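We begin with a single chain expressed as structure tokens, specifically the form predicted alone.
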Amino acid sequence: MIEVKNVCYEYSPDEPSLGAAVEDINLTVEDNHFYSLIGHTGSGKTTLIQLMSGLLKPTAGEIYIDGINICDKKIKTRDLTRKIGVVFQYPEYQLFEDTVFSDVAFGPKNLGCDEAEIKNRVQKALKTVGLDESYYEISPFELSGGQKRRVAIAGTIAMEPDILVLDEPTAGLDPAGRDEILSEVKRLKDERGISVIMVSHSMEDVAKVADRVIVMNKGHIAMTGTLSEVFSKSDELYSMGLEIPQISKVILKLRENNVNIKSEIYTVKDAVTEISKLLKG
């Protein structure tokens, strides 16, 4: 779980007219939940994320992670890493081993696991993204953006943390890129009961995944509820420069024209499933 409490950041506490990117934060990240943060550029989503895994210290207020107050001077970054795991926007960029299975090694090396236990935790990391033994001997810089991606987001999932944040983690790839890694990381969570943290521009995306959305609004917390909760606040979302869903505002126009259809619709699937019903009826 993790806690912030009556957070701040300031870009430069010497000169305050620059203002705070965060202010004032409050806010419960519980265990076994996808979140889902939206925002427009420059809401903050970037910064917070940062001060949630202790790449930031906060100007003001205390972030806790599992009761452990991560802004204690006393904690280390590298403790924190068995907490919180982060994997950064086009994390391709980050990898510099010569095979996949050195890359996605290097976390576990670093936190000092056993050869015995590198190799397992590697295995099953790469086996969660969809990368099977041939790639293990491959150089990294020789795949696919996609898969890539996935090697990248291996090397932090191998460092089995109990929080996994991922900053806009479908970025630049295909459609079907963007299907395979939200599939894989909502599996890695349900089968691990761990929390999600995932920065996304996209609703589409934030739809197919989360149960939780937390949105910002200059560099503030505007709203935190479910999707249905958050959603459903169509016009306050469009005041802050974000939207629904498309295959919602379709299901909105329906509704508008009379067809007895729910509103609660988020996703393309769900959208198939209950025209069907009405074809059907």
Ligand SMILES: Nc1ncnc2c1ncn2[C@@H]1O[C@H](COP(=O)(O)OP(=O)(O)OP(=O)(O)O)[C@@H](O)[C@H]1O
The other form holds:
Amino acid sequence: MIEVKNVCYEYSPDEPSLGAAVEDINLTVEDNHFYSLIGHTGSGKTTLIQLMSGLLKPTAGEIYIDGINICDKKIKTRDLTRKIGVVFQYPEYQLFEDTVFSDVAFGPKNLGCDEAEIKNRVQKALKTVGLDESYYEISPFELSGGQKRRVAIAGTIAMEPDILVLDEPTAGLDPAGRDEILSEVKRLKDERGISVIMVSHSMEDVAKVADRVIVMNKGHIAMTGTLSEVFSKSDELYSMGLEIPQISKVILKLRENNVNIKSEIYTVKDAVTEISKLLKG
Ligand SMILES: Nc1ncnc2c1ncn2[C@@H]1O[C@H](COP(=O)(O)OP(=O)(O)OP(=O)(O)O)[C@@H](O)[C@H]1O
Ligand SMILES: [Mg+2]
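Could you switch over to the form predicted in complex with this ligand, since the one displayed so far is the form predicted alone?
Entire complex below, previous chain first.
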């Protein structure tokens, strides 16, 4: 569990005119949930996940993971990476080893795992992201953009963190690639009972996988709640430059036209189920 208490972060504390990137952040991330972190560009999403993963130290406030204050200087990076793993935006640019296998092995090696454990973790992680043994000895630089992204994600998964954070993991991928990565991460979450925090600009992606949503606006937390709680406040979301999924807009229009369909529909799959019921009814 992560507890963020009264956290503030300024990139340039010496220049107060620039203001804080995030301010008054109070947030609890519970175990075994899929969170989506949404918000307009520049609202502070990346800053917040860097704070939660210990890469930035708050200018004010405290952050606890499983009751441990991660800002405490005595905390070892290695202990922190076991708890929380981050996949940054466009992580494929950070691949650097000669082979896919050694790239994914880098994290578990640094955690001090033995050879057998490293192999086991690399195999599991690559399987999770849909890359079989034929990729192990290939140079990551010979792969497609989408495959590189998978290798980078596997590198973090192989550290087997309790909380997996992904900053826009589907950005720049084609629709099939997006859906595959989303369902792989969702499956990993369900199988291992970990928590996931996914930064996303796509409300369609959010609706497919998240059960909780955190909304940021201008450096503050504007809303938190279940997917339905947040998506039911479409006017508030609009006012922050955000939208609800396209299909939910169609459903709202149908309701305005006196079609008797429930409003909590956020995915095409659910819409098909509900519309079929109406047609059969
Ligand atoms: N390295 C940096 N140095 C100075 N200011 C920064 C730095 N990184 C971000 N900021 C500022 O902090 C604020 C929050 O930025 P952040 O990158 O956290 O937003 P974001 O919600 O992740 O945006 P996006 O959706 O575009 O990725 C912005 O005003 C941004 O200009
Ligand atoms: Mg960002």
